Every structure is written in structure tokens, then in C-alpha cells.
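Single chain ahead, written as C-alpha cells, the form predicted alone.
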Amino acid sequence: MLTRIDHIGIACFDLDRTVEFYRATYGFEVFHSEVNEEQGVREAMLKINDTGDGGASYLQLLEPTREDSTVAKWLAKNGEGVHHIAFGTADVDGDAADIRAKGVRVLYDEPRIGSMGSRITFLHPKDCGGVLTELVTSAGTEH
């Protein structure tokens, strides 16, 4: 079961900027940063709050590390902006599978690893209202 808003996923060209504006503007900070090779991407998490399930809300601001990444393409065809949003569960893999049997694409077969050590998966826009959708199962939830 979907529990939470995880976060918000917003694609920026420069990460420093970006995360700038949002300390100077709204006084988050950056809690986590990190790269992720796979994904091709240099990103900030943003805490915006703690959640009653023990997780957190948080804004994730993403820069592509190289060309041929996902979000640099989507970059280079929307611009800076919201890129996706993320729901969280305690149980990725049964909530994939649930909402695959009610026929929306599951872009993974099997989670990856996503920020801070958490296991994700992304449903098609085309299936979800034009919205990129992440499920997340933060490090250390059980599932």
C-alpha cells in the first residue's frame, strides 16, 4: 500500500544552482547527495519533512552526469521542471505487481537501487495520467 509522498523529482542543468535556490528561497538544505552511474544522474535530496510512517517527504533535484541519460534527454525536450513523483511503500514488489495487474507498464522488471540506498521502480506516463510515477521502499523499510 502507498503510504506517503516520497518525493518530487525536479530535473535542473545546474544541480549547485538549483539546490541554492531552494536553500535561499525556502531554507531546505540538503540532506543526502549523491551520483548514480546507472542513472546517469548527479543529485540533492531536499528534506521537507518527516512522515508518520518513519519515512520522509523530500524534493530530489536531479542533473544529468552525461548525455545519453534519461533525464538529460528529457532536459533537452522539456526543460527544467518537475520530472516525476514518487510514492512510497513499504513493499515495492508487491505494490508493482499489484498495480501491473491492473495494466499499467512497470518500466523495471525487478527494482533497482535508487537514492540512499532505497529500491525503486517507475511506471509509463503514458499509463498514469502524463505523470512519470516512482514507487520507493526506503533502505532499512521491511518488505
Second form
2 protein chains.
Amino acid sequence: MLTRIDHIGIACFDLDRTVEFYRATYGFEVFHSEVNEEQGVREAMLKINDTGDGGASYLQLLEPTREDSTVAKWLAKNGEGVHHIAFGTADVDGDAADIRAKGVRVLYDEPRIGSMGSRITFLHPKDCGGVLTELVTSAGTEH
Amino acid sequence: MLTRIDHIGIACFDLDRTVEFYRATYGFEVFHSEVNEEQGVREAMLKINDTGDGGASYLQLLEPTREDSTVAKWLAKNGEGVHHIAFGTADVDGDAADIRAKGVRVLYDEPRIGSMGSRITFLHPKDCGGVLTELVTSAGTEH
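Target state, the form predicted in complex with a further copy of the same chain; input state, the form predicted alone:
Up next: the whole complex, starting with the chain shown before.
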């Protein structure tokens, strides 16, 4: 069961400049940053609020680390903006299986590692009204 | 001060079909629906989670009601997908003034009426890394 908006993923050309925009304009601070080589991104997580399920909602700022990453290709086509949205669940495996059984394409056979050691998968945007949709189970927690 | 992700605004061609997608796929139910003639949209709010500031996070599904609405024009250019993101604040007037003073274009001189009687304004996406950004103060509350 999806119990929160986990994050909004925003693609940008210059992570440092974008982090500074969110800090200077709104006062949002970097909660966590990392490089995900598999996804081909350098990212910063800005925590915005706690959520009623014991988790939190973040902005995830994403800069591609290589030209063949999906985010680099997306930026070349669309320019900067909202890249995906993510819902949090205690059971990404079960929810992905249920959603696949309903005919929505799930992009990974098994969840992969996302931000802060979470386990993630993506749903095909063409099956989700144009919205690239991620499912996330946080690391070491039940949310 | 912005204290939550209030909602993610998703533009669609057929609101009823999109509401049914979110219900059937994820179990999300309609919390509120309305027509906003000023904005030229018919909308459904799906509540996803409570937030630590006493508010909540929603998906806002938007179908244009007339061809000259901004959402209709956006759909004609971009197709269905994420149209905007919104942050919640107890003081949309003060935050909009502060943000305008930093050089970010605020689209309305005074906040207008948004979903569920809230007071809203928008920031220019070209000043926000391609992200159309809304600020929201909920009706009759301090969040």
C-alpha cells in the first residue's frame, strides 16, 4: 500500500546551482547527497516534511553524471523540470507485483537501490498518464 | 515558511478516466472535487498522506474546462503529465513577498482562490529551474 508522497524528482543541469536556488529561495537544506552510478546521477535530497506513516517527503534534485544516463537523455529532450514522482510503501516488492498484475508496465524485474539505500522501482509513464512514477521502500524501516 | 509538499498537480485530458486509473492502480480515492472557473479547470484532489505541520499532501488531477485555459495550452504543448508542484505555508502573502524580493517572478499581484478555498499564487517556471511552483495556504487553518 502506498502511504505517502516520498519525493518529487527534479532534473537539472547543474546540481550545485539548483541546490543553492532551493536554499536561497525557500530555505530548504540538503538532507543527504550521493552519487548513484547505476542510475547515472548525482543527487541531493531536500527534506520538506515528515509524513503520517513515519516517513518523510523530499525534493530529489538530479544531475546526470554521464551522457547515456536516462536523466541526461530526458534533459536533452525536455529541459529542466519535474522528472518523476515517487510514492512510499512498506512493501515495494508486493506493490510492484500487484501493479504489474493490473497491466501497468514495471520497469525493473527486481527493485534496485535508490536514495539512502532505499529499494525502488519505476512504472512506465505511458501507462501512468505521462507521469514517470517510482515506488520506494526506505532502508531499514517499515516505511 | 514552506512547511510541506501540499500537492503535485497532474494535467490530464479526461479527469474521470484519470481518477479511475489512480483508484484502480493504487487505491487512491477522491477526497474533494470542484470546478475552478477562474483557472479554467475541473479537478479532483486525492489525499495521499498527512504531514507533520498539520496539513496533508495530495495529488491534484486537472482537466481543462476551456481551450484558452493555461492547463489546456500546457496539455496541447506537453501532453499529459506533471504540470506543477505546490508547497504549503501558513503565510502565502508573506512568503510570496519575500520570494518576489529575491528576484523570482510571482505571477499574481495578490493570491487567488485555489482548491478547497485555499489561497494560492504561482512562481514563474523560468525562474525556478523549469518547475511551475505554487504556494498554498489552506482555508481556515494555520497551515
